[in-house]
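One chain is shown next in structure tokens, namely the form predicted alone.
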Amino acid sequence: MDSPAVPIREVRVERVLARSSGVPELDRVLGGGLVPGAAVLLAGEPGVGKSTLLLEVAAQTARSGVRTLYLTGEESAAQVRLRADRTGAVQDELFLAAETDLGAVLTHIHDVAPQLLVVDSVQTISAGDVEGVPGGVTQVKEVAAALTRVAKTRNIATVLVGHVTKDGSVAGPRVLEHLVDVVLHFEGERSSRLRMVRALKNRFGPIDEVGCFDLSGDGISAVTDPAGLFVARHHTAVPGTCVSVTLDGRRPILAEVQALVTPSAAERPRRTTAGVDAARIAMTLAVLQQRVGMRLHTHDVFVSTVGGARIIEPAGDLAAAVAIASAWKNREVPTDMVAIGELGLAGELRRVRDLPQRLAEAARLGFRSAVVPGEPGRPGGMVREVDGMQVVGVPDIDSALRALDLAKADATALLRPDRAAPQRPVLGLV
């Protein structure tokens, strides 16, 4: 036995606060940075720019004063020399090695005691009294735990980088994620520079936070206001455009959301998405025909995001609509305008989470109104000011088209008579 059990207030917590990893991004995600004696999995798939990541780590833990190892096992210290030069990354504190031996691995953390192991990867370390291939089962689970002991008894924060399966979860045994501590997530389009680490596992901090990068042929940089990345800025309005604010983890984003609507010639038309789901654009097309009146079975609908961006939350579903509808009528939309909510079947609008941050980021980077879900017990319709902007509560899709002066035009559509005749709209256009 190691030491005696304490009373939890006795537990002297100082050596193990988060020490920063010189990187505010990825420290935002790991809930303040490294913590010591932390082991920590970073998969992605292959190309994605882990090793370039980390070796920006390691760079800046020793740039701070840091003693930091790194290991290689797939690249040569030659090879990773070049890269370091490349970006910058060489400092006297940190130290390189390139192995595949699990036990030549431990002795040069003993020789060099570091506070940072990084290890570049798992799957690439064997062990030679374990049977079995590297990267297979046993030996990946062996390798992750003898590390896994070193950086607790040590007292070194560790990070592993580990490999991702077809299917883009975490290649190996289940039980390499339930030995570490923190488990992230690095993705990217490679048609992209943009790069994002998220936290699927974290005892030390949140698992909705996002962290985003900027990968070129210099190195990797935080992004630490990605806002502008997602948004086209037309010198003139634009129909069939419209910008949304969603929330990745704890982050406001704003996406814009662009819109084509053409007659169709087939039999079928199509139905072609980019960035945003496609389950939901249909039923958004559904409920804009069979409430609002827009006749888009015989018409081809194209709906993407700008530069990337990945619209999942149902709070796209008003801008999406808002885009089609404006393509269809061939009517722009207020280019300081965002639209946000959730579209439900019967055509009501919902209130989704977190909408003061929402319209918070927004009136940030200068949009000057809003239309979102009405309040309950409020008129629809009613304007009110937030954070400076025109914000308009609507209760569903058609008051949202009309307040925007997209609604269709037909008196069979809209005129009901159970519906008073159509207002004027409160965000006026042309």
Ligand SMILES: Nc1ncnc2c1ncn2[C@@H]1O[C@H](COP(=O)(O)OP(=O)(O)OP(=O)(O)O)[C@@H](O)[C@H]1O
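Positions refer to the first chain, counted from 1. For the two forms, the rigid core is made up of the largest set of C-alpha atoms that agree within 1.5 Å on superposition. Remember, predicted model here, so these are calculated numbers, not experimental data. First, how it differs from the form predicted together with the named molecule.
- The Cα shift for Arg402 between these two forms, taken after rigid core superposition, is 2 angstroms or larger.
- Once both forms are fitted on their rigid core, the CA atom of Val66 lies less than 2 Å apart between these two forms.
- The rigid-core alignment places the CA of Ala266 2 Å or more apart between these two forms.
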Second form
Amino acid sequence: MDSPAVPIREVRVERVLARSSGVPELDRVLGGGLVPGAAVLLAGEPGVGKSTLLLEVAAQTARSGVRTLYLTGEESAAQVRLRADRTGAVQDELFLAAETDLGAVLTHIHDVAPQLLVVDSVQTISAGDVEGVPGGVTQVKEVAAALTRVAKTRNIATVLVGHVTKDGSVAGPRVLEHLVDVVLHFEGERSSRLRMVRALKNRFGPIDEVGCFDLSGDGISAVTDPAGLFVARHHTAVPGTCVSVTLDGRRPILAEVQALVTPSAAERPRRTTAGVDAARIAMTLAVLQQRVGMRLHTHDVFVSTVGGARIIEPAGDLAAAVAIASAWKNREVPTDMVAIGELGLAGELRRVRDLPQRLAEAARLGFRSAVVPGEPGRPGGMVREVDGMQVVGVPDIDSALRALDLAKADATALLRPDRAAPQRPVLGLV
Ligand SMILES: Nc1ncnc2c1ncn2[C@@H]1O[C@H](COP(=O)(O)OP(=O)(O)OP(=O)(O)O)[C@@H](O)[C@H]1O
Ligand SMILES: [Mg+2]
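Output the structure of the form predicted together with the named molecule; the preceding block shows the form predicted alone.
The next block holds the full complex; its first chain is the one shown before.
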């Protein structure tokens, strides 16, 4: 027995106080910082910038006088030194070793006695006395277990890099998830410099925060004003667009819906969609026609998302309906607004799952107002403040359109476009 059970009041708590990783944008995702003795898994696709980010964390931590050991099994020490020169990460307290054998890794940890350990990557380290190839399930589990054990006993904050492929089939992060305290996902498109870090699991904090970074030749830096980054420069406010927040698994993603409504010359008007569910759009059009009185049956309707985004969940209904109504009325909605909600056949708006996370993401990305399903007993809408955003809760599509000044009659609009702010934050158009 390592230590006897003690009354909870007597448990010492200084061990779980987080220390800044030196990268505030990452601290935000971690829920404070790196906790001594805790193991963090940073998973991401090849080339996304994992080594660059962790070298920055290591350098910033070392700069504050905390001894840091960066172990690489992927590159030579010289390669890492070159990157450090390029990104300005050369620090006295930063120790570097290129190593692939677990025994040697443990020796380095013993010799250097770091307070922060980075292992890049867990798939490249192999344990000599365990069967299986390096990177295989057995090896990866054993290596990760040994490293988390050392982290716990020596009270070292440990960050492990884990590779994932597009199909997630390679042994790694999935089998490691229960071994570590925090799982971070590092994502970004190759075509853009924008990188995002999200927590998929966190024993020390919430998982609804996202860290935004800019990856360039000079290294990685925090994007302190993400809203500015998501501006679609090719247009200012135009009628027929509305932004929604969809959920990809647990991850909220902002996506813009665009609609165009034109008088039809055809006997059967066209309904063309891209990136949205055609059946849901057909239903939305029927609801708008029947419940709100828009005579759309004489018009061609085109609905699409921007940048290849896919909005297939019902929570995207309201944004599609607002975009169509905005196109129909030829009147724009506020550029910094999101609309989230499922539309029912009676025109009622239904609640969607994880609304707080969606709103938090929208607020985080610079959006200032939202239209969401409200309480059924409160017709006309109700405004409250969430995460610094003006959130309008409406019971049905008619109230939603009234709130946006898109309804037929004498509406009292709760949200009007701010014509002085023509910029629209949009994800994925960087
Ligand atoms: N010499 C360089 N000059 C400018 N940019 C570079 C240079 N070397 C790398 N980069 C950029 O940094 C990006 C991230 O590289 P990094 O090695 O940090 O990614 P990684 O996730 O660790 O990759 P891997 O899975 O291969 O370990 C590269 O995709 C590239 O765009
Ligand atoms: Mg790397």
